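Here we start with a single chain on its own, the form predicted on its own, put down as structure tokens.
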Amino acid sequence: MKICILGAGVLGVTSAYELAKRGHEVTVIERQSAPANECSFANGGQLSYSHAEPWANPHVFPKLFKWAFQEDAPLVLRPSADPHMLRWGLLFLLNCLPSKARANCETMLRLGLYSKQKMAELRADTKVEFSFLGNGTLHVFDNQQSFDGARRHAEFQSKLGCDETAMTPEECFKLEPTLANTTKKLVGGMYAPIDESGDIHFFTVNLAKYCAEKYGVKFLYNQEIARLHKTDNRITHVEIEGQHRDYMAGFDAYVMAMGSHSAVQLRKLGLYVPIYPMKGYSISFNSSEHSPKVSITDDAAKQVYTLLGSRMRVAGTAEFAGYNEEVRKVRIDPLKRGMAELFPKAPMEELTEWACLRPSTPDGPPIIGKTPIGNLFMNTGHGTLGWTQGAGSSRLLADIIDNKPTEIPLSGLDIERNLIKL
């Protein structure tokens, strides 16, 4: 088949890889000048397969009201007249119910564990370089109640095939010696040995190059998509912005992998999908001997600290402020403070700041597979876990397009669960 993929982030490029190696003729359309220039540019770096607790959960619900009045809170839902944000917010609150949160966690963990397998296969097949480390992740706590809750959650996940180890502060320091200098009084940590880390930008750029050279995948950059056109419930062509409108046609199937902008394009087709941008921030700077070798997550701050070759990455926070990509100082400062508290001896030299709009669903799992439009497929809505879930999601997508049985159940990943037809 001739397949057009819309978007060259990590989901678009891994989709191109999976489909092209099966013999499909693949073209990728991207509005940026290169792959991985938006959400796949400078994320936290964690391949956190063990992280399956959605943002929408019973524990976060009571904190929302407190955080609403904090400019530097880990999660900020800014009031807005945007009806799409209001609708998304209501669905988010409904998914904070314990039964829904458990079901969504199961879905995300199933996809995460599957993605670990598929990422291992992809690495073995392509030999793509991306500063990979297989040292696991360590989640640290300075609050006993939160630590106890994490241990209970780990017991729940262990029944689903994911084991984590509870650690004392001393055991945390032994695993990651640079933590011993922290100014925080840690009460414990949860270590997930199955987790990994790596530079998503290097990975996506190098995989795109591999796909172009080995499989002849065409990457068309600087192509701003105006809209998709359909006839008889099938996409017929893609309209490109510009002084002279261009139209790309002749494809058998189309894959929506445009991140937060997926929802905008789908609404033009008469489909409302609750994907909304959750702005995340990161800082990057030169690593040193005081940088951690194990990727760390600070539970209280909701921040991650990851070594990526010669650079150190600190990422976190979640801000719902529409499609505003501005890098706000009030959201960057907590990242700097977090680094100074956990790793006070590590300098932050040649520091760069960044923000992106993560495509988030209100329940947590992404949307993968068929849509009500006959030849349009989805691979988007992964929120903070696009890097983690990308390899597995794209393998599932390829099986669906090829009309083959998938290796894991698709329940909880389909578009129908929150779809509203306009």
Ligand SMILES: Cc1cc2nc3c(=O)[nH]c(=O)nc-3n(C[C@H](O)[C@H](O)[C@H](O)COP(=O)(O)OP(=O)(O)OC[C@H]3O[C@@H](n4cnc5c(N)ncnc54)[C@H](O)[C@@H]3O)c2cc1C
Given for the second form:
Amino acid sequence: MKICILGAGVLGVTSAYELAKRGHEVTVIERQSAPANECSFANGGQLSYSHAEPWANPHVFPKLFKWAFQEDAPLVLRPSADPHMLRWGLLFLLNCLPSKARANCETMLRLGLYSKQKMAELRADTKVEFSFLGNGTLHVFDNQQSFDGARRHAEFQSKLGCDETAMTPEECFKLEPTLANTTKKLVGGMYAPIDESGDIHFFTVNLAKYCAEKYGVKFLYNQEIARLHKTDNRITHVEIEGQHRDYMAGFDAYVMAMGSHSAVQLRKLGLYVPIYPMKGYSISFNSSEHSPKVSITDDAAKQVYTLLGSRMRVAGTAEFAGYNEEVRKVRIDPLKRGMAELFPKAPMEELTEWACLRPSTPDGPPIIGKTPIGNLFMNTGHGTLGWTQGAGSSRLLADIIDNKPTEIPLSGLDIERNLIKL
Ligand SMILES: Cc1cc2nc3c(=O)[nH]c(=O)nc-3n(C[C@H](O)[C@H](O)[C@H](O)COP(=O)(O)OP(=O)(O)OC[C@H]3O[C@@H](n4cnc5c(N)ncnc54)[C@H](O)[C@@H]3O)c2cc1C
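Mind giving me the form predicted in complex with the ligand, seeing as the form predicted on its own was just shown?
Zooming out: every chain and molecule, the one shown earlier first.
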């Protein structure tokens, strides 16, 4: 088949890899001049397969009101005049119900564990470089109640095949000695040995290169998609922005992988899919002997600390600001503060700042597979876990396009669960 992939982020490029490997003729259309220049550029770096608890959960619900008035809160969800944001917010609140949160967590864990396998296969097959580390992740807590809650959650996840180890502060320091200098009063940690880390930008750029060289995948850069056109419930062509409108046609199937912008394009086709931009921030600086080798998550601040080769990355915060990618100081400061508290001896030299929009669904899991439009498929809406879930999601997508049975159930990943047809 001739397949057109819309967007060259990590989901678009892993989709291209899976489809091209099976013999499909793949073209990727991207508005930037290179792959992974938007949300897949400078994220937290964690391949946190074990981290399956969605943002929408009963523990977050009571904190939302308090956080709404705190500029540097981990999550800022304020009611806005944007009807899409309002609808998303209502669905988010609904998904904080315990039964919904449990079901969403199961779906995300299933996809996470599957993605770990598929990432291992991809690495063995392509040998792409991306500062990979297989040292696990360690969540640290400075609040006893949150730590107890995390232990209960780990018991639930262990029944689903994901084991984590509860640790005392001393055990945390033994596992990751650079943490021992922290000025925070830690009460414990949860260690997930199955987790990994790596640089999403290097990965996506190197995988795109591999796909072009090995399978002849065509990457068309600097092409801003204006809209998709359909006739008889099938996409017929892609319209490209520009002084002279350009059209790309002749494809059997199309894959929507435009991150947060997917929802905007789908609305033009009459499909309302609740994917909304959840803005996140990161800082990067030179690593030193005081950088942790195990990727750390500070549970209270919802910030991650990951070593990526010669650079150190601190990432986090979730803010609803529409499609605005401005880097705000008030959201960057908590990242610097967090680094200074957890690793006070580490310098932050040659520091760069970044912000981007996570394509987030209100319930947590992404949307993978068929849409009501015959030849249009989705692989987006991965929110905080697109790097983690990328390899598994794209394998599922390729099986769906090829009409093959998928290796894991697709329940909770379909478009129908939250779809409104306009
Ligand atoms: C601060 C932060 C920290 C994070 N940390 C982690 C982490 O530790 N682990 C993890 O698993 N995930 C993490 N994530 C989430 C992860 O980075 C995202 O889920 C993932 O990058 C989304 O990839 P994507 O391919 O869907 O979107 P993108 O990477 O945004 O790709 C979409 C592509 O579509 C293109 N596009 C959009 N509109 C158009 C158009 N009109 N025409 C042509 N092209 C278009 C864009 O240019 C872009 O290249 C983090 C995110 C943030 C912001």
